[in-house]
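Below you'll find only one chain, the form predicted on its own, shown as structure tokens.
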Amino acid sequence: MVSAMKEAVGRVAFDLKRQSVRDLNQFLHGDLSEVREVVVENPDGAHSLAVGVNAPVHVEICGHAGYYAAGMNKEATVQVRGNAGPGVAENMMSGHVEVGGFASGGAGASAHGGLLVIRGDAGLRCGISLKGADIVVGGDVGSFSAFMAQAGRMVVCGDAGDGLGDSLYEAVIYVRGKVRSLGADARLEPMKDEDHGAVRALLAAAGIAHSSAEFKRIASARALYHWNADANQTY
């Protein structure tokens, strides 16, 4: 059935409507040395798209997608051309995740490496448990994004909700407009040449057009890495 679906050499599309996700995820974990791209038709929202997938292959979703898109994400491109549900790129380990419009809670959970790009405004916890990728908003983000991230880098194009980068360990967030207001152990930190470099390297894989002068670092205050008998709890 996936062979009279190709359209080109090394072109295969997948129509939802008379096709299963089970059938999508199958083929992505299959062969895929002949195939170069994969097109998603009519996914209206289906969740646990192109999960896992584990070779250097685009796959282009044709619309929104719900819970978990592209989890587990290794070498692909994978191109939400709509909005995301909640955890799209959760656990990602290398590749290109991008959505298109908005991401729903906990987007780049837990995301070991490559890139996640979020075209619209991210939920709560964007980057939740980051552990090494990166994530580029071009909108705003919901409150207490970043939330106990260890390593990576994220910039936020927009606004910040409430507790940004709450419990933050190694990572570094980056923020062009308002914060509402920083998490237990997060700070403002002074912007130096290597986070000017940094801005506009992750700006310009994102194809946005920024000035890496208008955002402002936040890091840990690294307080929270003993543990204090004497903060009674408050840090």
Second form
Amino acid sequence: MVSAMKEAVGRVAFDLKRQSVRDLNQFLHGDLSEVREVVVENPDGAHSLAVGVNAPVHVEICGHAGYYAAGMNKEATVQVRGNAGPGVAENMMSGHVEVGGFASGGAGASAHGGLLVIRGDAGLRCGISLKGADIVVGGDVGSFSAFMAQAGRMVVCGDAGDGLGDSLYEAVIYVRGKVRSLGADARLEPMKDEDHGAVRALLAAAGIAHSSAEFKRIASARALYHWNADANQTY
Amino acid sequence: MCGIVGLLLKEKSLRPRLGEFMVPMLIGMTERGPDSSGMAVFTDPVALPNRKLSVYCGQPGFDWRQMQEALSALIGNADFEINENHCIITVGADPAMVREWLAQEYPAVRVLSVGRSIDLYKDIGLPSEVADRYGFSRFSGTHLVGHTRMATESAVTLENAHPYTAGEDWCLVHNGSLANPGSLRRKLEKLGERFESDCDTEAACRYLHWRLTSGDSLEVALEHAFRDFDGFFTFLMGTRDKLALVRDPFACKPAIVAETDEYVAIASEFRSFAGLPGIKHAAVFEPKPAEVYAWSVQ
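Having looked at the form predicted on its own, could you now put up the form predicted together with the partner chain?
Every chain and every other molecule in the complex is listed next, the one we just looked at coming first.
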């Protein structure tokens, strides 16, 4: 870190009008033992902001982020004050990523752990191939969300587009609004006590106030788990 | 990959600054399209029966004034506004006849656009180089459509750069690629459309123009396009008084819109909006797939 300004102990500011994304990310990949918070001013839609962070630091992005913000995040809390481009928190391992506005396509793709909160809408393919993370979306999700999601949970406070949960494995989706269509092998299931508990806990973690009673559960019918020659491509 | 930008000024007093606002938007899309770039600017229409032809000649030292004399001798008055490799020719004669004459007498000269409002510039090079070469920042007008190209399916040439035009005062830029431009082209050529490049985008441009001139509304034309186009696309289209945007049903390619009381800005990514006045207070949204968005000049 050459030119980042230490404003106070533990707080470091980067201004992307004067510094590069590489300056920022190299700093974030260094020794952060003395750093509590990193503030990123003027992100202006830059790509790959705060990717690959591997420390319990708080990163605040004061504006809109471009592609892949907070990708591969581990332990860090990354807050995007504005909107996020495609692939926010893709392949997140742990930690907490929050988007104040909307997120474009592929939000939380392949994420293994941690919590992704999107306060606005999420675009298409939200949580595609989810591998264990939790995603809470305050608004709607686009089509093909949770496609082939293997593990983890997704809470959608608004509506879902077409093909929700197509070819689901063991991830579970909770939707408050309307689902335009379910994907192959995804089905509605009754909400049990543990589902109400899960939705309540995830909404509390996201700071969103809805009753778990308003949500429905969508999970895999597991009909695609084994090849069935008699199915004749009907699914 | 390619970059798309569009800007429509609602606030009339800003129209002299259209180019100034647009250049940072175009440069913001450099990483998406460093090969070539172009821009269609729509101005107040010239009075009938006049038409403007935007033409290009890449020959060094080409004698535009000699061409102006020859054309004026043929049709009376022809106004030439020369700008490097480009020239805007304003004529009162039938533009089809002028095109025919140009093709015969000046085969190295390409007609990029025809209409009462449209001026079209495109060239090979980084967006910043092309913008400097033609002084994009000085342009004024009501709205514009711009593009930065990263060639994927055809060569880096002037002909393959965007925007594409068909007919009069109609242009289209494309981010994405089509898998069936050949079959679209064969279908359209049978109907009399003439192609000038190998680019898949030209097939889309001529297809939509053919549907629109056959009487379809933009919505109906695009419904047909969703069925007939095999591929993915974000299209931004310009007419004399409109910008229209559509993304394919799978939203494979990005698009973002920012709207204030003064303007509507469209781009592939937010990066292009960063320098716009009042952007911090703009309503920013991501257009939904397979929905037609259109904005009109007031």
